[in-house]
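Take a look at this single chain, the form predicted alone, given in structure tokens.
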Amino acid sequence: MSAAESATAIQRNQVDLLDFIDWSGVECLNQSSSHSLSNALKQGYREDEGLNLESDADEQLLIYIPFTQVIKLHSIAVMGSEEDGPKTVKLFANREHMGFSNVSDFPPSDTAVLSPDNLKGKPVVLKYVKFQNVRSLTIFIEDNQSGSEITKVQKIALYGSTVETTDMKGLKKIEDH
């Protein structure tokens, strides 16, 4: 199997991880009360271009997303406008209780600078090795495209797979020898 074929095979196994989000633990710091995270994250809401997640006091947003099971995160899509959509997005795997005061104390698992193509829905492929056993994801939106006070996010979609989908039979066969 060539490298290109294996990359395609990996892509095919990726699913929208929406069904694996633990909604009771989801948090978003500095969100506008009338334009909350569910507008960008929940099915149905995030497909409606009229609904956005908006920052409140300044352009930064800090989003915490726990999962109901361990996942492997492959890519993330963050959609917004070319003016006030997110620009610098830092991702932290398995970092709980982060706030604006300590977010710069930890190195991110990956950082993405969103292009106009990304803002229209092209997913950002992450450093896959950094997101193999993810129980929670913290997304720090540091700034937006124009440097304005309010960041607007139309949609956040996470793509990957659950760790349970790993072929355990294949691993056991090696142990038997």
The other form holds:
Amino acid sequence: MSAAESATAIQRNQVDLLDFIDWSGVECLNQSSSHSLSNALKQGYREDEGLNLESDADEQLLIYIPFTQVIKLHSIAVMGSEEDGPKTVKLFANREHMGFSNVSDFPPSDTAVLSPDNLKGKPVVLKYVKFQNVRSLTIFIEDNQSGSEITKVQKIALYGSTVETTDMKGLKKIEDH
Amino acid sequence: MVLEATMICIDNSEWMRNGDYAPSRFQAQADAVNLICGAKTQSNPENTVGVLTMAGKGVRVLVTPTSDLGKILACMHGLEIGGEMNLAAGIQVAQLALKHRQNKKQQQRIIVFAGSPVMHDKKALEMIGKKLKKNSVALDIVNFGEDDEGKTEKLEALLAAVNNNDTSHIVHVPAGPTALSDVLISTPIFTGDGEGGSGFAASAAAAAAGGVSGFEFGVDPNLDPELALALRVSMEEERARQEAAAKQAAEEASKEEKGGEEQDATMTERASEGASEADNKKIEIADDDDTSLQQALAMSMDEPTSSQGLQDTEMSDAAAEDPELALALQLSVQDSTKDSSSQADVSKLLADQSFVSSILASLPGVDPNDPSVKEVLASMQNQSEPQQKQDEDKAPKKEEEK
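Return the form predicted together with its partner chain of this protein as a structure block, the form predicted alone having already been given.
The next block holds the full complex; its first chain is the one shown before.
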């Protein structure tokens, strides 16, 4: 029941926030040039299992995603392989231009340790109260499952709702229930 | 036109005293830094450049990334040589300085001048390189000066660790006749990652090439044909003028005899010296005329009671020869009674071009058609046109007073 409840909860609140990402400001530190962030974020690319976001110099990744409007973030889905997929993921809301040197300077808004289930596609529900007024999101992937040199991420999906506008798709979903 | 923030790391260690790069390694480095700063700020006005020194007492940031070229050039003055270069610390401080740049949209770049031996081991350098790559900082290395065992290898390893898509480069500059800056101009460090060269780099290259290949007048005719043509024409004119004046002097030297015509001699000498002495001529003419005028003044001053009559007779004598001369003398006498500076009067007289030309015509041995003399007149006329108007105003007044 709780699983079903959480599933419906997800369905009710969320919209895939892909449409609200401000692509001009999206940045990713330590990504490999041939395997870039778009492979994990963009529609179509992220569904393709062959296209991954890969880290370069070491296993950490720092992803900065600004949004076109203020959103509430409900959950996040990170997909990857069992060995090279990310393990510890720290999320920072509304922190601009972070670098690897100051990720430990302040506590993350939330931390997620991904299980193999998550890596298969199950979203991680976040502390919703911490993500009520999100202008930008910084995702810090600290390590991967097996501790290898390269972290590979197949897909990153963000689920939530907007603050200002009511999303008609969201409303329809509620009505369906 | 990449928007970039650059930190330049200068090596000011003891090894920079060496003179194998003209004039000294340090000076060659400073010139290169100046050129790079100029190129960066020109290619994109929003680019910022900062400078730090790696040796001396320790790594010291001289100026944080700024787009103010003057500030950067100013801080290059008074740099002292000493100590040993600390490459690792220098790069890390540079990275920190870039992290705190004001415009976060700028790409980060570090340019290192590695002139002295590298103390750190390859591993440490590779770690630093990886850290730079992780933070998407590009690195350009200028390897010059000392070439001890392993230095090149270490720097290449550092570059390999940093390099991401060919944004980082290394340049090896051997000691030799070509200046450090000239060698750098043709490298990607200057031209900016294969953009094809900014205008600054291109013109600097052309200037350098012009200097090296020995273009006439130091200007490349291909680059600036009008300037080259103008320079050539003026050189030829000057040469022709000097030849004509020299010929004149030779002719006149044979003609003149009188010792009293010291004026003529000096005049012809001046004429042969050429147009560049126009100002000197003017002053000399003034002095010579002044002596004769002062004699006239002295005579008139000595006999104030009968001054009028005397002046008139003297004037009439002079007037018989040259009415304009008489007028001028009268003007000068009247003016000098009011204000003490006769020199000013003389210059005013000289400003009257017609007066001057008539004087010159009356002097034997001077040909007013001589081009050098013409030029003197022209220059004087240009300088004294406002004065001439004043004289013209005064002259009719004086006429009425008479």
